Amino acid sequence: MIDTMGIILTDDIHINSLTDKRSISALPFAGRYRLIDFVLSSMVNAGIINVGVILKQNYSSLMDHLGSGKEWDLNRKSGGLHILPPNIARNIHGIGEGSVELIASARGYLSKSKQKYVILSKGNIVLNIDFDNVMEFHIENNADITMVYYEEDSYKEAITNHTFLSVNDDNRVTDIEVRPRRPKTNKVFLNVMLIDKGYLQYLIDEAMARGEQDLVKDILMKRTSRTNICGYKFEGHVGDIDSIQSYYDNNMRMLNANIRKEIFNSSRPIYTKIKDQAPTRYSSDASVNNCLIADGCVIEGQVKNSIIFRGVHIGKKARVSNSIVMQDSIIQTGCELDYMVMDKEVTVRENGRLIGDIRHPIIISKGEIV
């Protein structure tokens, strides 16, 4: 993709204790990844070599993960990965930071960047999208703004946290609904858009002058009739992570071979921070069925329908089912876990028994001993 830069907004969505000390964009996913890896890798795979990540809060884990951008080939002299700190001065004066405020805090970075277009995205989406197709659509439709959406058949079950688009036969966005009780369509905005950089700067400056805070509610909703806002339908797999239930469900979907093959597409790889660890060791008594297990683990018990991150030790006669166990956790001998979400470095003591439910998985905070 020529002449395009990327901006990723890290959100402050709170998911139980999992985001007490980390941004949701840094939330571990599928055994070895972080949520930001998916949209960042999609940008890199489209040839985007200038990406800014705008921080908001709890960002130390995210900064450690991204580092210099080496794993994404973004450690460059020209362009590369830019970590953009939050606007602390405005926070001190009590001015709320919506998306407008966050983008405005990156004015200097935007002005110095030479690219004509901007892909603007949140960092909590699991997908593998070809942004070249989005650009082709944008140009063909002579769009001022292209909003990427997907169609969700079961949207009525989780409508409170989504934005819905009405799109006509000419791909024109005719209406936008933010968190409606009864949405008129099933077209869910992915929080991904393509826009001319100069036009984005104009919209943000105008919004700041008017004291407006939200890019969608305060700017785009008011411009559907006088601006050529188009909707691009993404037909691939989408995981929109905004709650503990969506986090658990989308991890479990990675156990589906077809979904896994689509997301981890060899022609458009998903990159992440590399950690050199030994292969996982399985004892003669180990039993594993339908799992994702990262490297560096020791498996001595039974594991079924679970996501096991790097460096986890599952002891003898332990049984782990339908669970997510994050890095360096220890499940001691004789434990039974079912429908659990365990953060990093958790220890479950010998013969411990923790049973959740598919609609109410139990969360254990980082470093806990239970």
Given for the second form:
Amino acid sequence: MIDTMGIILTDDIHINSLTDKRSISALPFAGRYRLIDFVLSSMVNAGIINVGVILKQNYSSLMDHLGSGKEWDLNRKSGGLHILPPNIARNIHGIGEGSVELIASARGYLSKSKQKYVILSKGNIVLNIDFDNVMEFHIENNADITMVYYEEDSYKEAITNHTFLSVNDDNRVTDIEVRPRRPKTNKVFLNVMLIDKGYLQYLIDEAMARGEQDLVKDILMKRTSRTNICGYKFEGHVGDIDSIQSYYDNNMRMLNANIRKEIFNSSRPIYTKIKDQAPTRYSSDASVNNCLIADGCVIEGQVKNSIIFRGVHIGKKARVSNSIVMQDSIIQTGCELDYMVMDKEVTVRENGRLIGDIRHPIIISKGEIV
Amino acid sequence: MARAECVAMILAGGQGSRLGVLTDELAKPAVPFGGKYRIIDFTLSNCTHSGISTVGVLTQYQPLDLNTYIGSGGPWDLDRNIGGIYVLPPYVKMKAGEWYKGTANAIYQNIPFIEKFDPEYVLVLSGDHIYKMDYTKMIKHHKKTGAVATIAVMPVPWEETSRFGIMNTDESGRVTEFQEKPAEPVSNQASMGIYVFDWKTLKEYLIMDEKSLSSSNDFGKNIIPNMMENDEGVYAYRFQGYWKDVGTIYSLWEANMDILASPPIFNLQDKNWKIYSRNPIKPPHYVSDEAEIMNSCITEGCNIYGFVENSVISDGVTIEEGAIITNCVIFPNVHIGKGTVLNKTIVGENTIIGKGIISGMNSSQDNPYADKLVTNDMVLVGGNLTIEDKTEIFKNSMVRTSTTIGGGKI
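Other form of same protein, the form predicted in complex with the partner chain, not the form predicted alone:
In what comes next, the whole complex appears, and the chain from above leads the way.
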């Protein structure tokens, strides 16, 4: 897909203190990743060599993570990774609200790029998608725009921020509903779409001229009848992260061997920033059950049903269960954690006891000493 | 080309024949170590941390994997505009062209390479040692003593002195006597095979040595003794810390075990001296509900469902339910089947170990896989093999081929 470029819009959803200082796309996930790694790696694995990341705010963490793009093989002479800092400040969700102006601000980059197609995506979805299939579908259906969706079988009424598509038998998108109270379908738009670059530029220019803000509501929704917008059904695992609950649940889903196998498919690997951590060391008192554990940890205590990030120290006689412990946190001797989300570099002093609930995991902010 | 004060030359061409099947198709510096490293990572990381950014790697034996592993040197920050890493195999010249005849000859053949950087000093290193060392301290020592050659030394147990080059020094640290593998040692200060030379002087000695037909073109046997004969300043630099020459199967196993003790005898988790390597692109490791892990090292891409104790498990290894792995070193991407029991066993890369296998538990007088390279009740299983279900491998075995093996089916 050398003739396709990627644009990732980094969202601005807030998840308590986890996104105080970082964009949701930079949220640590599954022991060693950031959310943006999944869509970015999918693009790279499809042979895309030109990716622009449009930043919104609190982006120093994301910039630090992406660096020169080397880990994704995106430090290129031609194309490569382009970090596009914002020049507006407005709340956006997905590739909807405010997205017109954001994409317009990357107009120069878009026109300089040589590719014919654009894959536009948000940065906070956990998935491993083969974009070659999306492209094949796009061409087969002679689509102007292909919107990628997944089917949510048992969605709750209170799903927020989701956009639902009505798709007919010819794969044509006939209706779009943004955050409906009672959605007509179970087809949730993934906020991933494929479009001809020139057409995208045209649509954005038109919308800007009319003062329209929202790519989905102002552009796509109004064009379902006169433009060939098609819906591509993605059947793989999707982790759509927009709340503390979905963040927690999706992390825990990585303990499932089948989901892990699909997401970390060895022929389409997920790349991330490398930290050169040594292997994790287990002491003779360690006891670990049903956990995902990254490199560079020292485990001396008991850990159950948890996700342990790089460089974490679990002290002697400590008991950690149902928790997410991020990079370089220290859980000292005799501590007890249950249903906790520990941000980076947290220290829990000896015999500390922190208990959350499965429906309400408690977050401890970055760098805190408890 | 821009000048480099010091050029490091890493000798990485040796066969390492005492490692048996592990080095059949692999140069010794490329042998996996410590879960996610290759042996050469230690020397390369030492160079990076010591600020030495012009590095030549002299390869000869089975260089393919080593060359691809080193690549452009990015993982060690050695992809530089000025300097960087260079793989230097022997090559054909105008009139002749020949293999590297010895350690000194390997450097001799690369005089034009070193001259390009016009260095003051040349650091000669081995690509097959496990240690962390700040070379800047050694170079500083070299400058201070005004030496022509400085040799890093460390004390070894007296009973092992006959395996090493032994140095006797005077009070100033100047080497007064040098014995190569002595029967009657005068000291227990052993050469670590790490040298700093004044380049101009070394070049003269290399050219001189090359002209001598009787020379074996070796630093320990020829260059250093010649320098001492001519009363050049040869000094010893005392190194303190962990250092291991992983020349044998047993010492490779021992060095792996040294990272396990708590606190470790050799600490890989030192944040100020990280060991860089080409990282596998794999998710964190998974430990199941049934798994038990004690006193072990586990890294990315592993799936552990069995029992693991006192073992080093490399990336991408799966250990199925009911398997019992004790005192083992498992190389990358090995699969170990249900109910298999492995003790003191090293398993090579990508090997598939079936179910119900017993290895390293029992002895047999009639062991078809007995090999004198494998000692101390160990077992070595080569890479890319398939070991059938329910076979037994006895102590002191080396398995080189797939099929049913050992004393047959249990």
